[in-house]
Amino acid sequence: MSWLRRSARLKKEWRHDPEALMLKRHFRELSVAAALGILLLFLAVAAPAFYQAQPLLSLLTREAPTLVVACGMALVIISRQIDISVGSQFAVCSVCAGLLAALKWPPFLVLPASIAIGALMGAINGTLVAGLRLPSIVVTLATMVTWREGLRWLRQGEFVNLPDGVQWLGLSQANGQRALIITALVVLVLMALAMKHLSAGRFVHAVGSDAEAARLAGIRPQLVTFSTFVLIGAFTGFAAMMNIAQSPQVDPKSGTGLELKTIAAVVVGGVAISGGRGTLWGVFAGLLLLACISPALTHLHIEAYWEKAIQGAIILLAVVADGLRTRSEKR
């Protein structure tokens, strides 16, 4: 028995020592990032011409947008909700902001009609999950083929046709890339903050943690719901006015796969499916670390159809440390 006396003196020992408890509660978010410059180092050493600077910067670029999207994914999620019909918002707000372009609408005026097109339909969706109390997936099932339909519908597949000085914001390609990175950056870094510091970000993490003792501390639960579908609306409106400055034309499937894309980034970079904990600098090394396998993949000559193997299984191995570490702290 003097196994379990130990056993149970180093789990004491560990809840007392703040550095052990800080690596314990950011476990999910390290170990994603070990992996991720694992990954780039071998990369270093068996594929160099991985780094060469256009095609990282192109890389980045193309990610940019979803990373964006990803930072509202992983409110919804800490606050326990999904929402799967980012995809079909992309796209629409990227043919409504093509459109407004084409109309000779400035830039300025046409990015705060994207990111209003993206809030009102994520208002629709926060309506009826927060306001109906009905499932998210459902809802948002429901709106996604709606929204994609219903721009198929209408442009028949036709592209938008943007005019001259709306790609790469009117800026040269190499500095409209980078412009685009830094405000990716720029808006991770403030949602970070905002997510650690204001009383409205740890409301998020405890409607997600318990939905009741929320209630209970004066928080309202279905306005935190609503305002993050509004907020994930919105983020979307905002990431699809980068995709447009991104070529001359719009595609009106655009944004497909980007659900699966965002959701996968934010559990890989642990937020917990099951809501109530995550950062976004893990859901950062998550999407960084799915993105670098496709080109990986290319410089080590691995036959492209491994990319989505891969990708499954890490969200995989995702998906069973965070029911494994729920299982432990039920303990």
Partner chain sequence: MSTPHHKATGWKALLFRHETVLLLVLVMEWLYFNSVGRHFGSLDNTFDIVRHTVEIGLLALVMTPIILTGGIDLSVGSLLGLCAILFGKLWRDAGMSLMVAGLCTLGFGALAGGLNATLITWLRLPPLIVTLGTYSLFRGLAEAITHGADTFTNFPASFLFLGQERWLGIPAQAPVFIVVAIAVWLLVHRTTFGRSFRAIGFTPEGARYAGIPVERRISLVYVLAGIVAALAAIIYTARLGQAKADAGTGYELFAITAVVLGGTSIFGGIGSVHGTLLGVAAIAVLSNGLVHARQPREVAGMLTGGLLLLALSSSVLPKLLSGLRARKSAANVAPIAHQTTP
Contents of the next structure:
Amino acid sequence: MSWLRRSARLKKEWRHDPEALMLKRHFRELSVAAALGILLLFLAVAAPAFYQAQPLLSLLTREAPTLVVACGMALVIISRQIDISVGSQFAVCSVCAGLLAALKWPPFLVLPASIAIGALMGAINGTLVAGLRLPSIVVTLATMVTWREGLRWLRQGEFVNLPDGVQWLGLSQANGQRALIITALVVLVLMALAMKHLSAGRFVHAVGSDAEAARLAGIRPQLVTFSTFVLIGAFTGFAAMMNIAQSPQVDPKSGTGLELKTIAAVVVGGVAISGGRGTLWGVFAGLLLLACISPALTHLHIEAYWEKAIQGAIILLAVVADGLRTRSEKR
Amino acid sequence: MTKSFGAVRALKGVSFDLRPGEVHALLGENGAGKSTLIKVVTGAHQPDGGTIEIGGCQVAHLTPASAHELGISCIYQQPALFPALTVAENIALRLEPATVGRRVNWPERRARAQKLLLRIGAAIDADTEVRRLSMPEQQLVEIACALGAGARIVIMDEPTASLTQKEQHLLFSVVRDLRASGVGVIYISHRLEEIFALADRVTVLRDGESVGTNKVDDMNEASLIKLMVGREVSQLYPPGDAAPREVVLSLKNLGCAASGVRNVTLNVRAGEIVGLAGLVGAGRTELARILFGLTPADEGELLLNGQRLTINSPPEAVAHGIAYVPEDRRRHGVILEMPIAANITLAIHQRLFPGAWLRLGAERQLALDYIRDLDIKAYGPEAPGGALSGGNQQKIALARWLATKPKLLILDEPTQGVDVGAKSEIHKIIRHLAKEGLAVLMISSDLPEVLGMSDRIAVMRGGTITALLPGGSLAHDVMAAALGQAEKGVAA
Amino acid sequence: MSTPHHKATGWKALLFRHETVLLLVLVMEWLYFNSVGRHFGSLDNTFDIVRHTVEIGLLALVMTPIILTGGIDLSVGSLLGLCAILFGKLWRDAGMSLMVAGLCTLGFGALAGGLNATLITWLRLPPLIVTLGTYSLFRGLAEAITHGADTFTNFPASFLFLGQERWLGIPAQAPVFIVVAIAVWLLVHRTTFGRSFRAIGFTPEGARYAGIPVERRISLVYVLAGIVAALAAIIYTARLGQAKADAGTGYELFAITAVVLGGTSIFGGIGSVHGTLLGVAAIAVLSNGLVHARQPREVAGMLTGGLLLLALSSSVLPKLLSGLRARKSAANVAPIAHQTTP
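Can you give me the structure for the form predicted together with its partner chain, which would complement the form predicted alone we have just seen?
Then the entire complex follows, led off by the chain already shown.
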């Protein structure tokens, strides 16, 4: 047949360079990892105290719940949506889980309850975004205030005192910290694998890339969108549980600014805000980079008040780098 | 294989059948019901009556998923691909079942994609992200999808609209391969010559009704056009008068590295229509975008009425009297959500509204004038542009630029996707404008249109003008110039 | 100008206009709170509402053209905080007169808006993410300058007049607000600028091909937002008598809520400034009225969020419903059409 001749000719003139393509496709993740490496190297020289085991462990423990929420946020942003209500969801889940724990519920029941409450709030976002096709930025802006103010109204800013056995899950502090870090890493690895190797994960990429094309391919975009919101809610509930395990009390204001932190990690980690592209490895690198700023500032004797400004500057830097790159590619 | 329908919104009792191993062309003016028919066949729309039979079995409820399972594939004009994903994954998402909890086999995805791409002769790496592919390359990926799906019915909706001649020939041979292997192909095109080259039978739709299915061998261009419009189109192209006046636009070695245009030298005179022929990717639209300031030139000279200019943005181009009616009407030519009146005055804000102050009465009057002069069919100047048919939208795009009273009018595919009736009206308008002394630069891939309308024909190839031919040249000469000497054989 | 997209005319169309519905809601709010709270309807309380609303109102006014172009600016609240700090710093530490400090602050606002505008237009970055970055940056700078604790107080009475006293019987900041409101209304509804904003909101590429200077128009709306945020910062400082780093926290949310509540489509192109003003009023009356109705302050926040969702849903529901109806009625219509065209 004629196509046989055609393919024979084509095979000759067609160059395949998997390494170069790989490098090109993961350029963003690699550059964030490089930036992180440079920062860590710099700290090793300028402030070796940063590498003391205990503070480092505490730092990673503090960031563990954030990492779990960032996984969910990556999912939502890859599907070309955004969720800025996670901070409020986090607070609601934390307080609810704390109250349940205070009622002497065992942790293995509190955890699913917290996840369920998060998933429920996610489902509300998901219904409004996927069902009514409302823009997610406004929907989650509204739910963010509603949950936050609702919580403040009902609790009046009261802390929840936790019974013994909840902090560090009844383990010693060091073991508890390790357990939390490992849990977060397990979630990250599972999610990263699922996003790459499970068809459901690819559907999220597909919907984020082009919802209409996804529909034509037999995927139900609205269902995928709904599911991502439920998932980020569930992840937030899970992270809330990881959060309350770190202190003897639950702060009703916990999670303030979490949405910004996670979005920053996701954006810095190279997930395209236009949807469809990005990996959780990048998000992980982005989160670590942002998390190291505050201790780095302390060790370098810069006032901690600069953290937020530097965080904003890094977000801007990341998007500017993306913008410059797209510009040069178009040329 | 038989499909027949009763009443759908835009279809009235259409019967249509497709046999295995045939190419069945579907022809009709815009809004004749072709897209609706396609949507019914692909399960995107539900018919309100009638039946669909596939392979002798009646299909009760056709959804996109079940159509897919029954072996129906559609290749759309605008490829429905995922820009952020790789070619391999794009093909895989079409072919693999949409079940949620399945493991993805990446090596298999890659191998399959590469095999399919090689089969249709596309030199595309399966690991490339689709957003990095050109439009024709994306279309080839679409075809690979359909091929991979083992489709029994392949629907092609104006597949050649953005293909180069070479790719068109490739596509034709792919279609013939499909036919030979027993696949039924529904082929939609506005280009009659393609239908004669490719199709076995042709069904003409008009106003949502079928006006007949015929063997292509029994038809000729005139009889097909007559079926489509329901009347004879006596004279397709209005005659020009060969009395060109002073040079309006003069380009000397113009180029722009970013868009791949180089060394363009061309004069356009007042009262003259210069046709810009060439294959897609030859740099015609890119040249127009340079002249309109969308991608400013970085070398050479541009003279307008003898005055040397640099044009760095569309507003500057407008200020200098250059008008550009773009190729993509729905995305660039007309703002669909805006009323006709606002659409028409969009480019003359400074002139019509001194001090930036809106004068709605004057705007309405202007719109009414153009609606009358160009015979735009709409219920009023406040109708949104999106409510009109393709031809009328094109007239609005034209009116917007006529309102600027330009010295140079650049038209990019002025009749693409426009039905035959509106096409000849637009041709008359263009000719009339030239007679009034406007310099017209007309880009068109419709060869008969270029030949029929142009006073002179400039042929572009590889980003530069390779030939300047007089009006009324032979199609073969234009084609040969567009293809370059080396590939003359392919054109035949 | 907000009407050309409505095909239907007459009283029915007017009744179902978003603005009309909102006005009715506002009147009902007023009547209810008037019957519940004793001092709600008093002139003093009305002026109180005005005083507390001017800053958010100003931000909402300039947010309207931004959302009309299909953009969003999350940084206005943070910029308000940064400008307030800067104003205090210039006056107290740099020894400028209030007038000069104010002008410098306005100039800085323009610069900050210009930063947003540059990133959005020059690099074609999504406004959402750019302003999320500057949201963090501006607030962070305000905190860094004040070390998170420093506040600026002891402003002279002549300055506090602007925020706390009456001028010609109305709150002194009201005339400023009215002037800005009229200016923005004219800009959006009576000039070619407003037309361009809508065109850009519908389709930026289409606007570019129509010869509209898209970049310049988009820059204009963000720079305008920066200037007005600075103005709001000065008024805020005058009202509270102090400038601190957390000034205006969450104001971007109220501004966006007011704009969307006022009927402006978050997708761009459609909307009106008078709608925004009604949206601002509805939120302001609600939060003040609830206090008079002896409800906790938080309920206002909750209701604002709920109101926003309600407004959004109500703008989409008719479309969804008519979509369903069209699907049903198609079966009835088609045969008739068949008869009329033999």
